[in-house]
Amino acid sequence: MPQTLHATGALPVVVVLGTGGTIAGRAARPDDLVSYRAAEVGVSDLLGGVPGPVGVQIESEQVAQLDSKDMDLVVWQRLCDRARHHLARTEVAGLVITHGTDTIEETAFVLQALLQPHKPVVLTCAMRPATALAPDGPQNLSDALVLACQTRAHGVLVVCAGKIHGPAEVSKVHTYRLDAFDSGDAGPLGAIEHGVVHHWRPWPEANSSGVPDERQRWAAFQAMANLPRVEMLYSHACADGRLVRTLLADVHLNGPEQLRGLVVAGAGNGSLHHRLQAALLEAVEVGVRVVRASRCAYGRVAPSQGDPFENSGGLSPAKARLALALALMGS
């Protein structure tokens, strides 16, 4: 059930949805930044030590409590449903979602694709647990609350270490650094410094954010028990295509085990070992959709004339997999 933390007058509302993650983690010792347990502290407790913006009413709701490495469709469905519910409330200015760092970029992509919100939906996280000597979660949460109040902001946004990232570009690029996220060539959308939002690039818009608009598939997404099966693999030296041919054994299965798509992270400009490419062409011939992305953190795949594979449109392999799975819903 939602919990109202400050309920005074007809103030604009920011709703904070908790899903767990390191920001809600707990360790046995304050100097332990590795062996902590994620998703131990409730969202209302996280907010207890963070002053909210002046003149704003804060509500919180625990949607899930998990380590984000274990994110799954059921949690996404509930999170999308609760976000959609609160966004429809006229008094709600924006949402904040506390999340683990491992899959925050994937959750941001899914939320943008299915909601395309006209209000800010701000995901935030932490690289250190709540029990650390110097946790980064409280500042990230404070920054997210500030951004969620911005009347001109909209779309799904990710805030970490003072930077604002968009759902199409953001990726986790470091295993432990507090500033663990990057937006590639595009760069951050902006920054938050001393409680002030500095806006550098346009907020995510429907059909122009790099994230497909999948709102028409909302009902199908909420009803499904599994996303269409799309596997992801990498090209590398000595790749022989054997993994692709093993996966093709599942093309004729029925239900969620049926292979529907493959996303391949090629080297450089999406280049593929010739034996792997031959196997992927076999996949296309039997009706499997194949999308070519790149292993590189920067740049995008520039398609060549007559390319037999679909292009990721600059999306990372993980996001290209989601884009393809969402496109295959109901088909």
Ligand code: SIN
Given for the second form:
Amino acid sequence: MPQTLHATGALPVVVVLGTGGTIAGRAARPDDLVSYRAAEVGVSDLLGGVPGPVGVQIESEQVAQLDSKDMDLVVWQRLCDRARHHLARTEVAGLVITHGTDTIEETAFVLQALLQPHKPVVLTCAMRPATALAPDGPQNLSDALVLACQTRAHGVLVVCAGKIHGPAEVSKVHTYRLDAFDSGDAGPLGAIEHGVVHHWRPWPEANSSGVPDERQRWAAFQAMANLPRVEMLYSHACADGRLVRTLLADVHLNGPEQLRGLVVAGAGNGSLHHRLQAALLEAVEVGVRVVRASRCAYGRVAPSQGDPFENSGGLSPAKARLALALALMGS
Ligand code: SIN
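Given the form predicted alone, corresponding form predicted together with succinic acid:
So here's everything in the complex, that chain up top.
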């Protein structure tokens, strides 16, 4: 627990891990908010424009430099490893991770599943590049630093546009608005207003955050070359199940190409076109785990008795995919 910091008399440290994203983006012109390149500005330069909370020592480390659409297992392994290393340091109050908005919710999920941290691990981002006329990154980073040194906060958190989101609920819901994230029916965990943290719902805890506790799979996660293969597909008008049957050809492959699971984003309450449903039942019969999620941004698929498919438990399709892939590790 982090409260030993003040007892030692040392300045608390917040470590900022850079991974890239639009927050580190650079455009040829300051009015260009579209054709910029993400992941260009180093994390120490990003911090140069942000004063940081008084009485807190800031350290930074560039863990990766990528557009988060290209996020992969190698970067997650390294990020989890560096986060775990710094969290174990007594003098560290919390971490900030700068990240692209496109897959920040997936990284938050993976970090919470594998670390279940007792200190705050605050992911933050930006919708405008660092070179914009009015960039949003510096304020988000400043808010994240404030939250990362709150001794009572813990768990993996996502901060954007003054809101604090939890790792199970957070989703990117807008393509260009600065306030691009939403926490569905649950709502944000809190807000940061004028440098003050307002806390509305409990911080994420192991076993009650909505993210499975996968700490026992740490060694397997760090050692693997690929996550177990889980594909994601939609139900939609005219769906015919052909995509599923094409994928089923890969069930008998060996190694990382072997199909292990499918997440289907059903319409509404997870409902599936009957032809797609028939193909997914064939998948279950040959040992593929099939999870039912929803295309809807709000609500969860109500479990029904005798459902042949697993239920995503309110997770978005992308997070249900990760939950299943992590669960399949080592099996
Ligand atoms: C990215 O996700 O790295 C690029 C887009 C963004 O950060 O908004």
